[in-house]
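Let's start with one chain on its own, the form predicted on its own, as C-alpha cells.
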Amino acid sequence: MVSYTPTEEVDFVVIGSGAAGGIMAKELSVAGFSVVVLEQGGPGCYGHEQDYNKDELLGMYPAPADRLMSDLKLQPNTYRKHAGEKAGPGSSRYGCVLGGGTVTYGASSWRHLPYEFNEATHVGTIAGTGMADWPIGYDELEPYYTKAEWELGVSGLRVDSPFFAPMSKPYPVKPLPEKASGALLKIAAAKLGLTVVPNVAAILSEPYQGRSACVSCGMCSGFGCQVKARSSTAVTMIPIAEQTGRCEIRPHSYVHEIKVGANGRVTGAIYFDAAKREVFQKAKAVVLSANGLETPRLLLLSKSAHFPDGLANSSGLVGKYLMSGNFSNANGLFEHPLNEYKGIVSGAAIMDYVPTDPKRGFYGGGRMTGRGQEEPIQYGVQGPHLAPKWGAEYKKALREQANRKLTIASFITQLPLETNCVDLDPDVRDAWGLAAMRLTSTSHPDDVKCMEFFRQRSLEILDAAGATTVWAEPVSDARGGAHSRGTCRMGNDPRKSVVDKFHRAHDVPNLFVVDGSSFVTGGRNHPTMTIEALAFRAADHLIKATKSGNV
C-alpha cells in the first residue's frame, strides 16, 4: 500500500470515506491523481469482515476497537428548537469508522424521482421557506445513478410506476426476498387500493461482484455485514482505490481545519492523529466529504483572515437549510408470528404517497416501509405495549408480542428552513478541545401536518392488514441524525449557495464539498442513492477539470 508523506503535496485530499468519500477516493485514485483519504473513525474490520461483532449489547457500549458509529462522550452535539433557546444535549450519531454510515445503515436505496428537483417551480415555493429547483435535473443524474447501483450493488426491482423514478437499466440484483411484512403490506393494500413494491437495498439478494448474498443473520441496521452483502463503500470502492497504489488510508485521522494560504486557495488538512498530535497534509485540492453535519461544522471551525465567517462561507449559509428528515411511525400486533427478525430491517414499501398531493392541504410527502426486526435488548429496554416494566407480566407479554410486532415506518419530507441549521456551540467541546456543534431545529407546520397524515394512514394500513392492536406515538421533530442534508446547498447563485452544480465551492477554486450537505431540497427521506449518484457525477467532472487545468 502506498504511504505519502504530510509534507508530499498529493492531488486530492479527500475527508471521509462514506458514501460520497469512497466514491470519490476511488474514481480520482483510478483516474491517475494521488490521493489521500482522511477517516476520523477507525479501520473497523475492513478486510476482515468476519470479524465484525453482533453483540448487541457492545453495539450500545462499545469499546473503541469496536466502535462503528460516532460517540457521544467524545463527539458531543447539543440540540435546540429556536435561537432563544439554551442548546441541552443532543442524540446526533452517524457511522464513524472506513466506509461511514454505509458500514452500518439499513441500506435502502431509492432515487429522487424526477420532481422532486423541481419541486419549487411545481408546488411553489412556500411561504416562509428555502424551497428553491436544484441547478440540475433528473436527466442529468440519472446516468449516475444506475453506475451506482451497479459499481456498488443494489438489488431491486424496476417498476413501471408514477411513484417510481424511470430507469434507464435496471438493477444488477434482483430483490431481497420477500418477509411477512411484504405479505401484510400487499393484503391491506388490496382491501385500499394501495401500490406496494419491493425494498430497493444495497444489499445483496445474490452473489455478486465476488460477495456473497445476504445471509438472513437478522443483526443487520446498525451493525458490520459479516459476509460482504451490504455494498457499503468500504468493499466496494476502498478496495479498488488503494489497489491503484495511489490512494492512502488513514483512519483515526481527525480533521480540524481546512487550511488556506495567501492566494485563497486551500493547501491542505490539518488533523489529529491517534495520539492527538497535530498533522498537516498538503493537497492541491481538497474534496470535503465529511457528512452532512461535520462538513459544516468544519467549514466555521475553519476561520482564516481570508474567511472570517468560515471557509467557503460569504454567502452566510453554511450550516442553515439543515434538513434531517422526518419520521412517523406506528405499530401493530398480528395474531401469528411474523419472524420479522430474520433478514435485513426493511421489508416492502408503499409509494402512493410518496408525491405532495394539493388535495391534503400542505406541502409533503413520504415512503412506508414495514418493518418488524428489532434487537432483544432494545424490544425488553423499550417494553412491550401496555404492560408492566418488571416482572411476571412483564414476561408473559414479552412472550407474547415480541414475534408478533409490525411497525410502518414512514420516511418523509422536511421543508428547508433557514433557521433550521448547524452551527458552533459556544460552550460545548468535544474531546480535542473544539467547539460542538449545535443543531436547531423546528419543522414548518406543513412538515408536522404531513407527519400526522402518515401516522394516521399508517394505522389504516395496518388495521387493513389484520392486527389484532394498533397503536402510534404522537408525531414528533427530526434532531439530527444520519439523514441530515442541505446545510452546504448547491446553486448558480453564490449569493443563495456554498457549491455550484458540480460542487465546487463558489469562494474556494480548489475545495469541493461532495456529500449530503449539497442537497437543496430533502426528497423523500433516503439520501443516500442520490448521495452517490452525486458523487459520481462530482467525480466525473472534478477529473476532466484537473486534467484540463481548471483546478
Ligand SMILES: Cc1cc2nc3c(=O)[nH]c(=O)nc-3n(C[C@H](O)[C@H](O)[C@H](O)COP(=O)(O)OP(=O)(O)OC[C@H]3O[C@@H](n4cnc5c(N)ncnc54)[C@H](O)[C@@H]3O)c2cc1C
Second form
Amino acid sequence: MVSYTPTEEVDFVVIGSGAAGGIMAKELSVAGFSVVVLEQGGPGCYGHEQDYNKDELLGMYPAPADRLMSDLKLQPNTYRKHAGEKAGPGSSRYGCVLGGGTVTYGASSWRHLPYEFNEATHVGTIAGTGMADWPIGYDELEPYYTKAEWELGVSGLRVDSPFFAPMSKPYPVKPLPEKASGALLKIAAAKLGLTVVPNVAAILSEPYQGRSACVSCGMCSGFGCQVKARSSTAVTMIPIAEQTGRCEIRPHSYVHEIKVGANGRVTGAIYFDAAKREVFQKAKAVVLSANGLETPRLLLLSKSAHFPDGLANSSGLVGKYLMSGNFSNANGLFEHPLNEYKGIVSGAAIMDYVPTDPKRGFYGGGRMTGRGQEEPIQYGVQGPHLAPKWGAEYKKALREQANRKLTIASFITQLPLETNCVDLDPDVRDAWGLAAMRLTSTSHPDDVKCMEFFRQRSLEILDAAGATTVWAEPVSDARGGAHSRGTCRMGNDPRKSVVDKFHRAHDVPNLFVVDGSSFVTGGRNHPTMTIEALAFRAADHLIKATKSGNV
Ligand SMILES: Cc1cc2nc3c(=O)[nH]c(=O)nc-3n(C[C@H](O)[C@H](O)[C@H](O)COP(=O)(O)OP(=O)(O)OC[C@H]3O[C@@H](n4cnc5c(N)ncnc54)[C@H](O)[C@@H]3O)c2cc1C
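Would you generate the structure of this protein in the form predicted in complex with this ligand, following the form predicted on its own above?
Now the full complex is given, and it begins with the chain already shown.
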C-alpha cells in the first residue's frame, strides 16, 4: 500500500472516510490523483470483517480500540434549546471508524423525491424558517443516485408511485425478505387504504460484487457486519481506493485545523496522530467530509488571519440550519411471536404520508417504517411495557412481550431554522484540549405538529394491524445525532450559503465540503443515499475541474 510523507504535497487530503469521504477517496484516486484520507477513528475490522463482535455489552461499553461510534468521554458535546441558555451535556454520537457511519448504520437508503429539492418553490416561505430551493434539481442528481446504488449495492424494489422517486434503472439487488412487520403493515394498509413497500437498504439480499448476502444475524444496526453484506464504504469504496496504489488511508488521525496559506488558499491539514503528536499533511486541495456536525466544527476551529470567524465563513452561516431529523415512534404488542429481531432493522415502509398535505394544517411529511429489532440486553434494560423493573412479574412480562412487539418508527421533515446550529462551546473541551461542539436546537412548531400527526397515524395502523395493546411516548424534539445535516448549505449566493453547487467553498477555491452538511433542506430524514449521490456528483465535477486546471 502506498505511504506518503506529510511533507510531500499530495493532490488531495480527504478528511473523514464515511459515506461521502469513502466515495471521494475512491473516485479521486481512481481518476489518477494522489490522496491521503485522514480518519480520526480506528480501522475497525477493515479487511477482517469476520472479527466484528456481536457482543451487545461490548457494543455498549467498547474498549477504545473497538470503538465504532464517537466516545462522549473523549469528545463531549453540549446541547441547549435556545441561544442565551447555558448548554448542558449533549448525547450526540456518530460513526467514528474507517467507513464512518456506514459501518454500523441501519442502511435505509431512500432517495429524496424530486420536489424535495425545490420545496421553497412549492410551498413558498414558511414563517421563521430558512426554507430555500437547492441550487440543483433531482434530474441533475438522478444519474448519481443510480451510480451510488449500483456501485455500493442497494436492495430494493422500484415502485411506480408519486410517493417514490422516479428511477432510470431498477435497484441492482432484489428486496430483502419480507418480515412480520411487512405482513402486519399490509394487513393494516388493506383496511386503511395505504401503500406498503419493502425497505430500500444498502444491505445485500443476494451475493453481489464478491460480497455475501445478509445472513439475518439480527445484530445489525449498531454492529459491524461480519459477512460484508452491509454496503459500507469500508467494504465497497475504500478497498478500491487503496488498490489504485495512490490512496493512503491514515486512521487515528484527528484533524484540528485546515491550514490556510498567505494567499487564502488551503495548504493541508494539521492532525493529532495516535500518540497525540501534531502532524501537518501538505495538499494541493482539501475535501472535508467529516459529517454534518464535525465539518462545521472543524471549519470554526480553523481560524486564521484570513478567516478570523472560521474558515469559509464569510456568510456567517457555517454551523447554521442544523437539521438532525425528527422521529416519532409508536408500539404495539401482538398475539403471536413476530421474530422481528432477525434480518435488517426495518423490513417495510408506508409511503402515503411522504408528501405534505395542506389539509393537515402544517408543512411536512415522512416515511413510516415497521421494525421490532431490539437486542436482548437493550430490551431487558428498557423493560417490557407497563411491567415492574425487576422480580417475577418483570420476568414474566419479558417472556410474554419480548418477541411480540412491533414499532412503527417514522422519519420526518425537520425544517431549516437559522437559530438551530453547531458552534464551539466556550466552556467545554475534548481530550485533546479542543473546544467541544455545542448544539442549539428547537424544532419549528410545524415539526412538532408533524411528529404528533405521525404518532397518531402509527397508533391507528398498529390497531388496524391487530395489535392487542398500543402505546406511544409523547413526541420529543431532535437533539443532534448521526443524521445531522444542513450546516454548510449549498447555494449560488455566497452571502446566503457556504458552498456552491459543486461543493466548492465560496471563500476558498481549493476547499470542497462534501457530506451531509451541504443539504439545503433535510428531506424526509434518512440522508445517506443523498449524501452518497452528492459525493459521486461532487467527485465528477472536481475531477473535471482539476484536470482543466480550475482548482
Ligand atoms: C446506528 C446508526 C444507524 C443509522 N441508520 C441510518 C439509516 O438507516 N439510513 C440513513 O440514511 N442513515 C443512517 N444513519 C446515519 C448515517 O450513518 C449518516 O447519514 C452518514 O454516515 C453520514 O455520512 P457522512 O459522510 O456525512 O459522515 P460520516 O459517515 O459520519 O463520516 C464522517 C467521518 O469523518 C470522521 N471525522 C469527523 N471529524 C474528523 C476529524 N476532525 N478528523 C478526522 N476524521 C474526522 C468521522 O470519524 C467519520 O468516520 C445511521 C447512523 C447510525 C450511527
